[in-house]
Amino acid sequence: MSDLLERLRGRGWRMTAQRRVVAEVLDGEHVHLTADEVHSRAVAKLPEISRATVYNTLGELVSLGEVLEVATDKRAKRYDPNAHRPHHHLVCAQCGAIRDVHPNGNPLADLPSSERFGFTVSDVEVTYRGICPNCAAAA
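Chain structure, single chain, in the form predicted on its own:
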């Protein structure tokens, strides 16, 4: 059973066939699918699943804190099931591919108090940008 499915079962989330398929599609370490990609993959497993059900399920998973909604640029939002392990994202500036990265250090602690301007900082999001190997090879 996937990590996401285990977490959802542990929460007592009602596991319908449609919800299960969406969770299975999202399973993986470097999964960052758009809602339309989730729907396409879900239809391959469960042909009768509707786009509305996929969108509603993704919204529930985000509200539960089990999936992160990732917006790295003006492209479609992506959904990241790696919600319980702190990480940052590495994004290809050409094709939009996203990878989870786990650099050393604590970026929250690295922000000097003089740069906090009185804010009580509770979270940090870091996005690294570059060109992925596939796009670099095609250039």
Contents of the next structure:
2 protein chains.
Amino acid sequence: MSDLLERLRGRGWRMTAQRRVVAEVLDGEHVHLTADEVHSRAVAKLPEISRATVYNTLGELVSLGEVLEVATDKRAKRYDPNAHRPHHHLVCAQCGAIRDVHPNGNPLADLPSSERFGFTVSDVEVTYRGICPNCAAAA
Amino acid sequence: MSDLLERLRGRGWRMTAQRRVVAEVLDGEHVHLTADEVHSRAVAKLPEISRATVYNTLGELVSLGEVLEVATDKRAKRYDPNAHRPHHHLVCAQCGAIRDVHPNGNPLADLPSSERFGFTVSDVEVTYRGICPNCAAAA
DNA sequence: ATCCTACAATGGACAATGTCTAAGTCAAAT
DNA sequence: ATTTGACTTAGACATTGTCCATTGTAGGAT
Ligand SMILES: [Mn+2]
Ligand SMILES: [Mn+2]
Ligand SMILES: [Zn+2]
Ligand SMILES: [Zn+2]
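Previous: the form predicted on its own; requested now: the form predicted in complex with a further copy of the same chain:
Expanding to the full complex; the earlier chain stays at the top.
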């Protein structure tokens, strides 16, 4: 995710300790944190970082297309740094664990024009739900 | 939706003015209201109905499988009385209008086991996004 | 028709999530 | 080193949702 920081510097972003920390927290695979989780982890690295800054920074990253907002649970939005390769999500209905998945086929092609109601359809999100191996083992 | 009231009576539901009003508000096609919208419309019919009762009733309807919770926008949950025929959603990215859609194919079959990470996958939600005819005309 | 009581409704406190602003701070250009 | 406007902060406020003690009532029993 240091390439992210590079790209942002190139776009005229002022590089602050807070933004570096948020970027660090978002680094990794299968990362889908809520704003509050991002804040907690950021505070561990930079105790004085404020909630508002985390929200602001996440919002900016979303506007820039560097992070995606996903709504896999019905409470808080989650922030997904894997914005470059399109993908969908597989969510454990029990513990909420989230994995990135790449299904076959193109769901957009499966929506016939008779089911489009005159909309110009440009995008599709797919969320699979099930039980993860951990939760299955604990049952 | 009077058949809904019948089914609920059969399940031992006490029939109250409040529950009748909530059921009335949820009647119709392509209905996907937030709890607050349900409350507003219910108040128009029964001014003294409380927010708590609307939340309680919606929660009960969801537990009974008579209404679905959907998360097509990233703020409030929406309540969908079309719980009997499985379907997906088409959402206007501009105005938020929601239509029920029935795509071809089965997205569950498109998730190969190599992409299941040991999960037992049981369900899939698909949300199409685009621009509705109204918003396109206004542009 | 009246009574009883378990179930339901109410209002308001509280919690979780998200937005906004005024004032102070600091990155980076000069 | 100075300057400047972008950035951060704390906390008020807004929205969405939950909980609980109290009050009300639907529907069965008499
Ligand atoms: Mn993802
Ligand atoms: Mn629907
Ligand atoms: Zn799990
Ligand atoms: Zn629209």
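Since the model is a prediction, treat every value here as computed from it, not as a measurement. Each form is matched to the other, and the largest set of C-alpha atoms that superpose within 1.5 Å is called the rigid core. Positions refer to the first chain, counted from 1.
Core-superposed comparison between these two forms: the Cα of Val121 travels 2 Å or more.
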